[in-house]
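Given as structure tokens, the chain that follows is alone and in the form predicted on its own.
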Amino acid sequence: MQNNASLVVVLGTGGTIAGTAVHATDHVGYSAAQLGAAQLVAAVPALAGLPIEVQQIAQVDSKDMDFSIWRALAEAVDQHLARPQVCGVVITHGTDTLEETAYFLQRVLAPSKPVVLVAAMRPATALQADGPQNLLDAVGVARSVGARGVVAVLAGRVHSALDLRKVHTYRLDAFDSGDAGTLAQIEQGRLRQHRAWPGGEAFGLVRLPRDAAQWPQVEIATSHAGSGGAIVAALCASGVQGIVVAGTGNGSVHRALEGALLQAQAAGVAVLRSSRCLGGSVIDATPPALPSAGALTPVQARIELMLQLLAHRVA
């Protein structure tokens, strides 16, 4: 599984893996990101004495995840995995927003080298803390001979980053893969792969703007029982340029927010449409008035929908 002539570099973001509570027992009641990447790792035993690289890129609580935090880590990451004697990197991050930042490096980058995101349910302090087994297990998978693109590891499971999902609240397995299923597993340190890694065309760190603010405004609306149209129109009145909606079932949309999302699609607003359900894909018996994001999840759509939005603009 391991190549130990290899650098790993481990970068941290913050997020619960990082986070401390007054006491052991408290498993919600913490902060987040309040140790440093390095500290992680030093928390390790078995990581001692392995080629490791720490950089702080961030130290965030991931539901404050950003454009600007993501365009630095993206930066990051290209740099270190174009340098020959690394061999992947890790990426420390918090779980509510670590399938948004996965999706999103896998499709700016689409990186040849591993980018293994880790995650932990339960803060550093926690008497049985997560953290600790789940960065051992992401830097065994970034030092994996053949192991490339984005994916995360936490529980001893390893997720594509096209088809990462949180499923739970506070279950140390919160994440799931969907109908695709899990891309590996780690027994004993050793790596049980049961599919492809990652992969597709890199849409290009270059096409970022550097400027947070000059990101494309895509929000997303979810249908619902009783649902309305004020939600769009107060959407394109902040001139938000991409709408998702989170349809119900098989992407179904309530037929008063259909109407404003059809009104919104004819004013030039992109719209695509997904399904609440975590699992599944939108499927169509005929072509739809709200195209379709088939099987992507309403968060990766909406990423989706701004990267496609930022070509449109460059081209």
Contents of the next structure:
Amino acid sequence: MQNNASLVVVLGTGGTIAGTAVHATDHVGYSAAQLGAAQLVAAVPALAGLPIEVQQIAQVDSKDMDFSIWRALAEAVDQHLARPQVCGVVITHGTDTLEETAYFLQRVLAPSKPVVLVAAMRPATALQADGPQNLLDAVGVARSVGARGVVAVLAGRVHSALDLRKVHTYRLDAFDSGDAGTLAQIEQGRLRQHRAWPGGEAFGLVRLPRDAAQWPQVEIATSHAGSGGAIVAALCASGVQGIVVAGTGNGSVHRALEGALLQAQAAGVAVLRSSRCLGGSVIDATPPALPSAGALTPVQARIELMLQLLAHRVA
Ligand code: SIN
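So that was the form predicted on its own. Now I'd like the form predicted in complex with succinic acid (SIN), please.
What follows is the whole complex; the chain from before opens it.
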């Protein structure tokens, strides 16, 4: 699966893949984001001798991912991909918000070269750490002829950024692509591809504010038994510009919460209705009072709504 032996750039952002624990048996009691990306690359003997450049963009537990890191990451990816000698970019990242960063980068850049997010469920110090094999696989995908778009590589599977979701709290194979299915498998270093690389139009880097305070505030509210409108009132009072509701089933929303959301919408807050179900899309029989996010997960819908708000702001 090799591409003209050109350069892979590894960008580090932290995560469990860069985490360390006191004991090799510790899979939970560890500190994420301790090792630099250069150390992670150096720990994989099979990567020695390959043309690889490393840049550390951030060093965070990905639960703390924020707009300024996203902006810096998107810019670095864009700059490296524009270099003719670069065949692809690998990003080491935590698993907890991996699907958000993946979706964000695909929507903003829609790159024509591969951008491969890689993570691990066990820290680098674990007896059987999964990070080194995942990193080797990710570099392999970044060097693959014909690969393009943002994908994530874990546990021998390649997931499209458009379908990726974390579905398990500790299993090594903790990610899934829902109804769309795995994009490809890595078998003995070779890709067995099942479907097309992610595509679509790029939102564009220039429309992303440099100042994180300028990004639209979009929050997620969940509909559940006994839901009320207080959360919406609190969000509106805090100056929110958009609300994604994670509805039940086919995007249904508790009547008390729905009433509050309709009021917020009438007052100019953008509302998007998704489902808290792990699979499927929201399908409307009649035009809905609250627009639906279709097949987007709540966190994807949140990114989409932020981009929509940014587009309108610039337009
Ligand atoms: C993180 O998301 O940074 C910590 C958890 C993980 O990577 O599995």
